[in-house]
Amino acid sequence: MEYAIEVFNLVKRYSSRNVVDGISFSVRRGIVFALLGPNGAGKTTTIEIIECLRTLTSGSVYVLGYRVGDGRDEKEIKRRIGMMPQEFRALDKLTVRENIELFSKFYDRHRGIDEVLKEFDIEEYSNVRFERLSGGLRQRLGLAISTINDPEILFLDEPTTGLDPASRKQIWDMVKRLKNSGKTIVLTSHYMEEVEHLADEVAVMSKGRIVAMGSPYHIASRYGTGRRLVIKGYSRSRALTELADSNNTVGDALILNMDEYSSNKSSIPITEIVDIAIRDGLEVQFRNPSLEDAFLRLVGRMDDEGRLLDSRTEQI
């Protein structure tokens, strides 16, 4: 089977209103796929409806074969897949170990307490109550007891929010070893660097419809900003600031766009605008099209908590 998950036409629908509306996708098996959005865009709504939390209006989603809304099918659809919940939590006063093993005893079948406890580099730590472990730690504890079921498909909901840089690098780590390890990952996430570092495919939604959705590479080209060429402090030289107006600046930053600019016969060589840049002293940054660019153009900016902001706020 190619496809891990396959849904078509998904509706869910709350008083009047479609929380989604109609949405299709395919999960290929094996890949880190990241499904993105501000809060009420839908995107909590359709992963709880795959991992068989709530029920659907309409349209049909299939999981690993098995059809979400089927009692026997759902059932199975239980066994196979893993959820680690944003901030996870577990029972404070238990140990690492003894948590793992309480976790353990929901399935039938489950790995080794030792081996989990191995691949997620937390032995020194299996005597340590939970209340007592950093956040990075509790959040590696969380990925070891999502997989204590060996799940062949693993739900990650802003799985570093509140990390710092040190620990988040270790759960990517740990992240992409899992999906080389064959499994498929649906993450779900606000952190637009992390996307891009992890995920294979992407789907945006925005008010309860996707739309956009492929590579982070392909969805930064088409729906990005395009090339820039930024120079911060601009108007400190006079030649630049012939060169600015209101759709061109923010702050103190000339922004560029290097590929529009360039089509232009009559305007100034970029080599030459760095050239005035450098000799005035100026800072130059060259920026490429990234995912927060095409998310920003999409749907709008959002806090860490996942509210949308004002989408017309420029980015430099």
Second form
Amino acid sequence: MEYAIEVFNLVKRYSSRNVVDGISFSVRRGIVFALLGPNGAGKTTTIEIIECLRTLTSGSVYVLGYRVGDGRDEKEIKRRIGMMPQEFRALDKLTVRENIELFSKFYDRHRGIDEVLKEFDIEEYSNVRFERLSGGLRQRLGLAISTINDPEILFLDEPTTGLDPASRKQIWDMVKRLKNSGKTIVLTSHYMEEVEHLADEVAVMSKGRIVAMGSPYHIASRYGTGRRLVIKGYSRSRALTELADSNNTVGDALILNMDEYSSNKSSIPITEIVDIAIRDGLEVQFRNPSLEDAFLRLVGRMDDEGRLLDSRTEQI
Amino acid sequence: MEMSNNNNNNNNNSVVSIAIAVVTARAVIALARALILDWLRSKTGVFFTILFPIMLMSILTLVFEDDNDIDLYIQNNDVNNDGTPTELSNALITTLESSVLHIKHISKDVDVDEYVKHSSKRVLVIPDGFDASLRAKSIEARMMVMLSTLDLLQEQSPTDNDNDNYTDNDSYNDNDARSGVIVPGREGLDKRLDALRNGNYNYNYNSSVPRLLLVADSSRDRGHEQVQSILMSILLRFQQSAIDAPEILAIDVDDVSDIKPVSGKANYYLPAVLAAFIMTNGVLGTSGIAAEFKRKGMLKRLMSTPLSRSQWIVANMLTQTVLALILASMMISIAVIAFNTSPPNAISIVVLAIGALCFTGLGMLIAGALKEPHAVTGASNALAFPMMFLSGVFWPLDSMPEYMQNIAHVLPLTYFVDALHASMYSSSMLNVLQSTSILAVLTGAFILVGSYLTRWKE
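Moving from the form predicted alone, what structure would you give for the form predicted together with its partner chain?
Now the full complex is given, and it begins with the chain already shown.
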């Protein structure tokens, strides 16, 4: 079986609103698949339907060949998947070991407790109560518990949200190890860097629909803003000030889309602009297309509080 | 060959069934154990689940040791044809009303034994014919005084030999005695005494003593002994002032309790406080766990494992039952050691378990019916605390207004308190069965509805 997950025309309706609006996608075995989207895009609902935590309104979903919605098949699915929610919580007064032991009892077959403790490097905390663990250790425990049944598919919901960079790096390494051991991983994240770093394939969701799907590079290249030249403090150069208008400046930075600019034969060549900037002592940067650019172009611009302002707006 | 395959299939099915049962039981026990450990390791959890109820029971027992519960209900069966009380029964009631006792009245149609059993009130029954028998006994007493006086006179009077003026011909007859003619001499006295003794005064010397009946339930009535002694002293005064004769009125005490003789207030408070806290632990504990699991996303985490909804429900019930038994064993031990109460029997353990299941079911019902964790906590509190105060835990139901008593009779805690009380101290299985069966029906209903409302998929 090539696909771990297959989703066909999935619809989830609440009242009269389609939270998930007829999406279809497949996840190949052994890859890290990331689902991206702003709040309310429908990604959590989609994931929870796949995890057999929510009912679907219409469409069909298959996990490892088992049909979501069928009682007997759902039991099989639950035996074969693991999940780690955002901000993993366990029983506060139980130790790390006791919490892992508890979850191990829910499965007819499970890995050894010591093996899991060792794999996620939490042996020295095995007798520490959950309430005394730091955020990073809690997430590592969550990851450890999600693999106690040696799952074929692992669902990770924003696994590094709120963690410091060191803890985030540790989780990334662990996810990579899990991927290398052959597990299929479905990831949701708000960190584009994380998705670019971990994911093999990405689906971008907006308003219940999938608006783009492919590898991070493919999405960044296709939907991103292209390569850009950024010159900071351009107003100090008379020649560069003549190039500036309201469409290609942000503050005191001149930003030129190199592909678009080069196609205009009447303008000053890029190499000459760079020479002017260097001669006038200005800071020059070249920026490659990023997933974040593509994401923002696809799903819209967001304000400081994460609210969607408008969609498919060119970002600088 | 085919039969062999069928046998193999049957064997395989049996093995799978056993394996599923083992995993199911293992998961339930593991979850219940984890919940219990999590609870017991919480200092506040232990305090409010176990220590606080013990403290409350001890405080109530000590504080109300000298309570002054002196209500007395009167059922007057001695009335005239027009329904008004007879003169002496009315006089007795007036005397009682002017005493420290708080007199209240109940109709003569009421079955007093049943009334006392269900209400724990104490009732003084004035029997039919009280007035007549009291008067008769009064006359008898006066006649006895006269006899005593005559006996004394007889002893002090001169002999026949000394009575020269009296002859057999001058016979002294009964009519003379009744007419009060004074005939001097020993013979005259003898004849007069004979007339009295032979009943020629048409008086029955063997009339029975009028008996009042005090009906009380000693196991639930904390003040019945105090009221009884007050009553005795009032009756003594009554008979002396109203009748002016000694020892003509008696009071019998009918203890309707079929409960073993016990002493101390802890017998009243132990089952009540135990039931109340098993209720709060069940309702608040179960709904609290469900709300906390929802709020922290732990319920979803459990739902994503092979753990089923029924396993989750059974684990919660097991948890609350074990916590209830821990609480009960500690409270009962302290009550037995410190307050000299009787240890409970096996039936009360069963009642405790049913009560724990009942309120766990109710907690499940609330948690299932309400989606928001905060609403679950609020609703549980809103239900548990009024129930505690309306179900006869801290004061008898009969001290509350009638409409509140009506509310109490639809509350499961009322039946749990009754069932626990009866099972711990009653020798009558009927008493235990009545309340326990109502409790069991409610338990079944709560568990069924609670299970139905508990969602394992959103």
